[in-house]
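Heads up, the chain below is alone and in the form predicted on its own; it's given as C-alpha cells.
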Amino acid sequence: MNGNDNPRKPILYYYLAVAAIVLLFNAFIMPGLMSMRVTQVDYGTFLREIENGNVKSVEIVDDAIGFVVVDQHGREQIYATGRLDDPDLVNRLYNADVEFMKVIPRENSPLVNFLVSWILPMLIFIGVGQFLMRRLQSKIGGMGNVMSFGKSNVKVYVEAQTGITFADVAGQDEAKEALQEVIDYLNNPEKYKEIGAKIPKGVLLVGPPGTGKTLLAKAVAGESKVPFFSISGSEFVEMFVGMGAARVRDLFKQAQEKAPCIVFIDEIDTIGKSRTSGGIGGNDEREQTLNQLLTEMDGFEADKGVVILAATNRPETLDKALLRPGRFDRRVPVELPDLRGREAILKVHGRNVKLDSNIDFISIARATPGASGADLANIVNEAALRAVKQGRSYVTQHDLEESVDVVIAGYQRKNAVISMKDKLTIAYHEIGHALVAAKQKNSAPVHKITIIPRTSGALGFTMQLEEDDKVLMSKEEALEQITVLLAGRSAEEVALGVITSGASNDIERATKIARAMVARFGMSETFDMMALETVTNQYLGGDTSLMVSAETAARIDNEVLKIIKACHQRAIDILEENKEKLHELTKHLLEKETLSGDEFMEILNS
C-alpha cells in the first residue's frame, strides 16, 4: 500500500452511500408507505356512504376530504377523495349526524422539515454504521489500529504498579550495577551536571532468551521514581507504510512531556535490523521506522532526562547507526548465570514456595550448568507441582532434583514397555558413559545414571556435575568429552557386539565439539590457528558458517573424522580394560534402574 493513500477514504465512501440511501428513502419509499394507510375513492362513493349512514367522521382540507367508514362488522376504514365545489356538503353532513371539521393548515418551517426528513435519518444511519464498524474492528484485531493512526500502544508504569525491584533480580550483578547508575542519574541529576558528566542516551541489554532482560527493565521501573514507558518493537510495525514512524514520534513526544523518564523497547531487533542494499526495494516500513527512531534519539539532549532502554538477543543484526555514540552507546550484557548466580536465582524463586528445612540449592545449581533464569524458575515451579501431586504441602530436595530431570529430559514414561534385550543394551550404553568418564582425569564426576525412559525420547541418561563452572576448555578436556560421548556406543560394541541407533544424539554432540576444535578453537595441527568458521547467532543457538573453499571444507571433514576415530578407539580401549566392572555395574543398574554417583563409585572401586 502506498504511503500517500488516505486510510479515511473508505469512510467518505460510506457517508456518500448513506446520503444516497436517505435520498431514495424520502423520494420513493416514504410516500409509498404513507399512501398505503389511506384508500382513495371517487366523490360519488363518498356521497353514497353518507346516505347509507356508514360515515363516522369527516376531515376537510383545502383540496381533499378524508372520512372514516364503519362497516357492518364495526371495523373502521379510512378513505380519501378529492374536494369538489359542493355547497350542500355541509347540510348533507349535518343532516346525517356526521362529525365533520375543516383542518386548519399549519405548515412546519422549512428548517424543521429538512432536519426531520434528511438530517435525522442520516444521523441514525451514521450512528448505526459507526457502531457496526467498531464491532468489526474489534473482531479483526489489527485492522482496528487504522482508526488510531500514529498512536503508540505504550504502557506506562510507575514504581507502585510493577511490584518488581532489584531485590527480585539475582545472578546479574554487573547489569544491575550499570542500570543503577541510570536510576541514580534520574533521581539525582545535579551531581552529574555539576561535574559535567552526561548519562548515556540509550542502554542496550543483550543476552540469550530467558536471562532476565525484560525483568531487569521492570526492576528499573520499580527502583525509579520516574515514569516508565514499555513497548515492544513489533508494535511499531504495521501493514501501513509510515504508521511505525508516526508511532515512534508519538512515543517520544509523550516521553519528552513527562521527562525525566525511562523508555523501554523490547525486541528492538524487530525494527533495528541493519539497512542493506542487498534486497530489491527493501522493507520500506521497517526502514522508515528505524530512520524515525534514529532521528528522535538525536532530537533530544541527554540532560532532559529521557533514557532509552532496549533489549535484544540478536545484537549482530542491529544497524551500525543505532549503536554509534550518542544513541545506544552503552551495551549491558545479560549473560547466562554462573554457579553462584544460579544459586541466588533459585533462592529468589524459592521465597515464593514452602520449602523443607534441608534444601541444598548449591547442588541444584551444580546440576544445571547453562540454565537461564527462566529455566531455574521453571525448575522451582515443577518441584512445587510435584510436591502437590505427592500430597505434601512443602517442597523437598528430591522434588527439586526430579524437577531438574524433568526440565532436562522430560517426565518419566512409567508405562513404557521396553523389552529386556533393549533394556540391557540401554544399561550397557549408560554404564559405558559413566565408566569412561570415571577413568579419565579431566572428566566431571558422575552424579546420576538412570535407564528410566523420558518423554523427550531419551531412553536413559548419565548426569555429570562439575564442582565449579569452567570458562575455558583445554584440548585434553575437549578430547575427553568426545571420548565420554562415544563411550555409550563403544560399550554396546564391547559387551554385546551390536550397534544400535541409541547413540545418535551422542554422535551429533561429539561431532560438533570436534568440528569446533578444528574450525574455531585452533586445536588442529593441520590448520594450526587458522579461523575457518564464525558464529553467526551467538545467543540463539550458536549457528556457525564456514569461510573456506570446498577443498578446505573437505580437509576439515577429514580432520574431524580423525579426531572422532581416535576418541572412539580410546573409549573402546578403556572399556576393554575394565570389562568385568562394565558387566558388574550394568547388572546393578538393571536391578535398580537408577544409580547415584556415590553408589556407582562404590561399586567401581570395590
Second form
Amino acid sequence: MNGNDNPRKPILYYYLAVAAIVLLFNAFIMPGLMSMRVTQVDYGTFLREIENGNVKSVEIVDDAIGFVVVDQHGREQIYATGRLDDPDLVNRLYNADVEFMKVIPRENSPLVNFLVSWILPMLIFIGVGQFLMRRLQSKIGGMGNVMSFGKSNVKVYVEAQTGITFADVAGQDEAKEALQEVIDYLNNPEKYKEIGAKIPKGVLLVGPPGTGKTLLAKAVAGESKVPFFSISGSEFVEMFVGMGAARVRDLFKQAQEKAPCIVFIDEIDTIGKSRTSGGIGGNDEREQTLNQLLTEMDGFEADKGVVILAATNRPETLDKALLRPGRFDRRVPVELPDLRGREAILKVHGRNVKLDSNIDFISIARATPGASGADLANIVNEAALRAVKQGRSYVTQHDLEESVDVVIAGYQRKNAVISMKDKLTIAYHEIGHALVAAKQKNSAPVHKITIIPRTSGALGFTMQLEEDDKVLMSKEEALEQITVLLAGRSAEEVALGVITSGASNDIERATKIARAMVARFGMSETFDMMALETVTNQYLGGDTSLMVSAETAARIDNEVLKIIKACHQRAIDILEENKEKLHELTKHLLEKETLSGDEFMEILNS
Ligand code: ADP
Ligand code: MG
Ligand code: ZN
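Structure of the form predicted together with ligand ADP, given the form predicted on its own:
Expanding to the full complex; the earlier chain stays at the top.
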C-alpha cells in the first residue's frame, strides 16, 4: 500500500488548508485590520494624557479603553490601552472634564457574524480554487480527446481511432515488421489464444528524437483499429505528489475496460530511470510511479488484449526491472533514416503539398545526411512556406534546396553588415574547405559554397554531398575529413597570413573525430585496439566518458594532437600547391556569394 487510496485527498487537503487560513484570518488579521490607525499605549500614558488635559473623549469597551488625544496642532489621534482594575477611573475622567462613555457591546446578530467571518471567505477561497483547478486542467488537456478518469481527475489522451496508418510512416521497414505481429494479434487474438501463444505485453521503441516513434505507435493503433491511450512520462510526475501512481492505476484500469487497445507511454525514461542512479534520496514520487507501473504490468494477463508501447531516446538509463521478461521485453530500434528512407519520408510529406512536376527528392535526401524524419517534414513545410511567400501556388526544387539550408544553418541574414575585409577572410575560409575536399580522393564532392550569413551565426558554409550513405569510415577517410575541416583556417593562413576566430566549430568537430579515432575506433598505433572511451547516450548527441587512468588520458590527448597537427600541415600543403586556384576561386565566390558544385569544379579544372 502506498497511501494513495483516496485520490481525492489532495482536494480534502485543500479544503483543510482553506479552513486553517480562515481561522488565522479571523484570529489575527481581522482584529489587526479593525485597529488600524490605533496606537497601543500603556495605562500610564493614558493617565498622563488625562492629567495633561489632552484627552478629548474616551470610550470604554469590555476590557479595553480607546481614547482620542488632541495634540498641540489640533490633530486627533486614536490610542488604545488595556483596561486595568481602576476604581478611580470614572472620577479622574469626570475631573478632567473628558467626554466618556461605556459602550454597551452591540453585537451583530450571531448569524450575520458567522456568515461574514466564516462562510464568506470560505466561499471566496473555494471559488478561486475551483477557477484555478479548471484553468490547470484545461491546460493539461489542451488537445486531443480528453477523458476524465474515475475519481482522481486523471487526464489521459484517448483517440478512438488515430487515423494514422503505416502508409504515413516512411522508411522504418524493420520497425514496421517487428510491430506487424502486434497488429496481427490485436486484429485476431483468437488465432493466438488457440495455440496458446503469448504476445509480448510491452514493446519499447528506442531511437533518436524525431525519428517517428510516436508516429509508429499511433500507426500501430490505426492499423489495428483499436483505441489509443497515450500519456507522456513527464506528465506522470509533474502534478501533485502521489498523483503519478494514481494516474498509472487509472490508466490501466481504463485500458482494460476498453480492451483490445494500445497504451502508449511516451518518454518513458522520465519515470523509468534506473532507481539506483538517482543518488542519495532519489526521487520518491518517480519511484512510486515506476513501482505502480511495474505492478500494473504484472497484474494483467497479456490475453486481455492490452498492448503497451513505450518510447524513449535514453534506453541506457531505464531501470532493469522494466526490461525483464513479461514487461518491456521487446525492443524495436527506430533509427535515423538512410538515404532511401529520407527520400521516402520526403515523398510522404510531399503528398500534402502542391509540387512542381520535376521534383528530385533523392538529391534533397542526399543533402541531408543525419536528418531525422521530423527534420525532413520540417524541410518540406519550410519549402511550402517559401513558395507562399514568393506568391507561387506550388513548391519548386529550388524551394526545397533553400529550405535544406534553412534547416541546417538558419535563415539568410540579408541585411547583416560584414566588412569587406571579413568577407574576404570568410571567402578564403570556405574555398579552403572546398578546394581541399576536391583535391582528396575520398572526400565527398562539393555541392555548394556560400558566404551569405545565416541566422544560426554561420558566416558561410560549404556543403559536400555523399553519393550514398556511408556506414563505415576508413582511417584514411577519417583523416581526410579532419583535413577538410581544418582547411578553412589553413586557407586564411596561406592566403592572408592571419588567423581568425571563425574556425571554432571546424576545430571542435575535427577534434571530436580525431578523439574518436584514438579512443574508440582503434585507429592509433599507440593504443592499438584498446577501448578508452564509451558512448554514454547513443541517441542524444553521443556523449562519451573516458574509462582510463589520468596518465593514459594525457597520452590520448597527445595522440589526438599529433593527428590534428598532421592534418593541419597536410591542408596547408595542398593549399600552397594550389595557391593560384585558391585566389581565383575566392574572387569568384566574393562576386557571386554562392557557387554551385558544378561552377566550382568548372573554375577549378579550367
Ligand atoms: P519521435 O517520437 O521519434 O521523437 P515523432 O513520431 O514525434 O518522433 O515524429 C515527429 C514528426 O516527424 C512526425 O509527426 C512526422 O511528421 C515526422 N516523421 C518522423 N519520422 C517519420 C517517418 N518515418 N515517416 C514520416 N514522417 C515522419
Ligand atoms: Mg515522440
Ligand atoms: Zn569552416
